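First, one chain by itself: the form predicted alone, in structure tokens.
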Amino acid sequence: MKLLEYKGDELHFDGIPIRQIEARYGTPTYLYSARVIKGCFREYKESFGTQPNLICYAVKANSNLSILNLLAKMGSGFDIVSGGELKRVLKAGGDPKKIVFSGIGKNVDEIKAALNVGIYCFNVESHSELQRLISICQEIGKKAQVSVRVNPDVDAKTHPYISTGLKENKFGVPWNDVMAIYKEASASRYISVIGIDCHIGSQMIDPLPFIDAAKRITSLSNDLKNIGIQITHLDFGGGLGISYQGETPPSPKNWVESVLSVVDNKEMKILIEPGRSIAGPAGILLTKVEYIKKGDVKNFLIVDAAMNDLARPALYNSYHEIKEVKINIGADLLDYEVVGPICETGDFLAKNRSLATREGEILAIMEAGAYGMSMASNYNSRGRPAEVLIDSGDHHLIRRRENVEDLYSHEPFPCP
């Protein structure tokens, strides 16, 4: 069954008429398919064959508890970058022994919380972080398993804002400093050095940068072995892209196989941290056309979703395909700017799109399952959208729509 298909003149999502979902939950609403999420995770898992592995879903892509629980039940690990994500994973039933803690700015409380629940590994990103981790372990009597995130200076050939593996990026330990930090870490009785971590970017569609980075990391593991530091896992990060506008990224299977082709140790555990490729294709954003505004230069579809609901177009000028939920309604096919009600010129969801629709009709914004809701905000005092999960033919509300009272519930008023 296709995720999205027209039956008659109505668009269906995972076999359910979208109008049925909209009538129940309103708009804007994020809609996800459990079948697609599980299918992608399963493809990753099966692609490793007999190679030891741990797939750590990148929580930042979509952190809804129900989605995390879905993956936890399939045996997924989790890649986190904050104490809040740690708590989400634990609340959703994730195994702390399958959690890797990434991110360049881990604070003291976050580190202590992760140590106390016994996470699998810290991906250390700087010498200062290593010193802080040693100090905290000494203070509370814990020993931390550590992987050093290496910056291999590999061009991911992606948007500059989501490129993370070049030497000018803020992420990872510079290549020339790597051996020194490994020696210091391995000399501490509070640290157990177990891995090498590398993540070079996001929304990558060319496998060659992945392979280049994998070669450098594999070579580094051999160099460490030669000085007596035995690595037990290699973490190649995530970043596999999806098709937003006709791109042809490798499949999860092809990506895993290309990475494994440069690993010469069949006993080495391999970690990966996919996020977008699992959640992105599984989700859409539903929005209603509030007004049609025809101008001298451009026509505007003013919809009830906005940049606070889906930030990617305004932030990266990114492309999301848009489909009419109901077709053949007799409306003229016109070119539109699809914009929201936010008081910013940059509040757009799409530019120059040919659509045939009318006021009150519903549109579906494609490939919105990753970095949609997780990046949403309350700008202009707008509540964030509802989230709905389709699973085995049923729809489930997995996050209710925020109301204005939710937004100011944490603000003491009047001021004491």
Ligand code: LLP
Given for the second form:
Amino acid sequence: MKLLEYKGDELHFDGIPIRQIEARYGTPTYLYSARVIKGCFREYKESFGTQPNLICYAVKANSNLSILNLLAKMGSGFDIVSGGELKRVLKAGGDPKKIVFSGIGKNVDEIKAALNVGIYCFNVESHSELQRLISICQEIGKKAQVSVRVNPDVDAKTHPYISTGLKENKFGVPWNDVMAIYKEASASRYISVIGIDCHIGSQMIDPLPFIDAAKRITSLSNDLKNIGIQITHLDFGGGLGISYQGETPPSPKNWVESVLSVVDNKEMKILIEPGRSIAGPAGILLTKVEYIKKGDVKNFLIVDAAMNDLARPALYNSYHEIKEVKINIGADLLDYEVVGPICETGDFLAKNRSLATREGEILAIMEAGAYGMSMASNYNSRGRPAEVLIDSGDHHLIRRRENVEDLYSHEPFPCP
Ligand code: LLP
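Having looked at the form predicted alone, could you now put up the form predicted in complex with the named molecule?
Okay, now the whole complex, with that chain kicking things off.
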């Protein structure tokens, strides 16, 4: 079954008429397919064949508890970047022994919480972080498993989409300092060095940079072995892109196969941290046309979703395809800028789109499952959207729409 399909004049999502979802839950609403999430996870898993592996879904892409639970039940591990994400994963039934903790700014409380539940690995991103980790382990009497996130300095000129694996980026330990930090870590009795980690960027379409980085990481593991540091896993991070506007990224299977082609050790456990490629294609955002405003130079489609619900267009000028939920309604095909109600010129969801729609009609914004709801805010005192999951033909509300009382419930008032 195709995820999105017109049957008659109505767009269906995973077999269900979108109108039905809108009538039940309103708009704006994020709508996800469990089938697509599970299918993608399975494809990643099966691509490893007999190579030991752990897929650590990047929680930041979409951190809804029901989605985390779905992945946990399939045996997924998790890549977290905060104490909040740690709690979410545990609440959703994730196994702490399959959690890796990335991020350059882990605070004391976050490190303690992760040590106390016994996570699998800290992806250490600096010398200062290593020192902090050692002193906390000493204080609470725990030993931490560690992988150093290295910055492989992959050339941006040839691979312009890489934004986190370059010298000038804030992430990872600079390549020239890597051996020293490994020596220091392995000398501490509070640390068990178990891996090497890297993550070179996101929404990557060309597999070559991954392969370059994988080669550097693999050769580093040999250098470490030569000085007596035996690691048991290589973590290649996330970053596989998806098709927003006709891009043709490798499939998860092809991506895993090309990475594995540079790993010479068949016993080595391989970790990956995919986020977008698992959640992105599985979700759409439904929004209602509030007003059509015809200007002198442009037509505006004013919809009820805004940059607070889906920040990607405003933040990165990123493209999300938009489809009319009902077609052949006799409306003129016009060129529109699709904008939200927020008081910012940057509040747009799409520019230069030909759409045939009317006030009151519903639009579906594609590929919104990753970095959509997880980046939503309450700007303009707007409650964040509802989230609905389609699983085996049924729809489930997995997050209710926020109301304004939710928003000001954190503000003691009158001022005590
Ligand atoms: N691992 C680490 C350490 C990361 O920083 C990230 C993403 C991932 C894994 C997952 O990468 P993915 O497979 O999703 O590409 N807000 C941006 C994306 C930021 C990605 C940040 N790091 C967007 O909406 O495009």
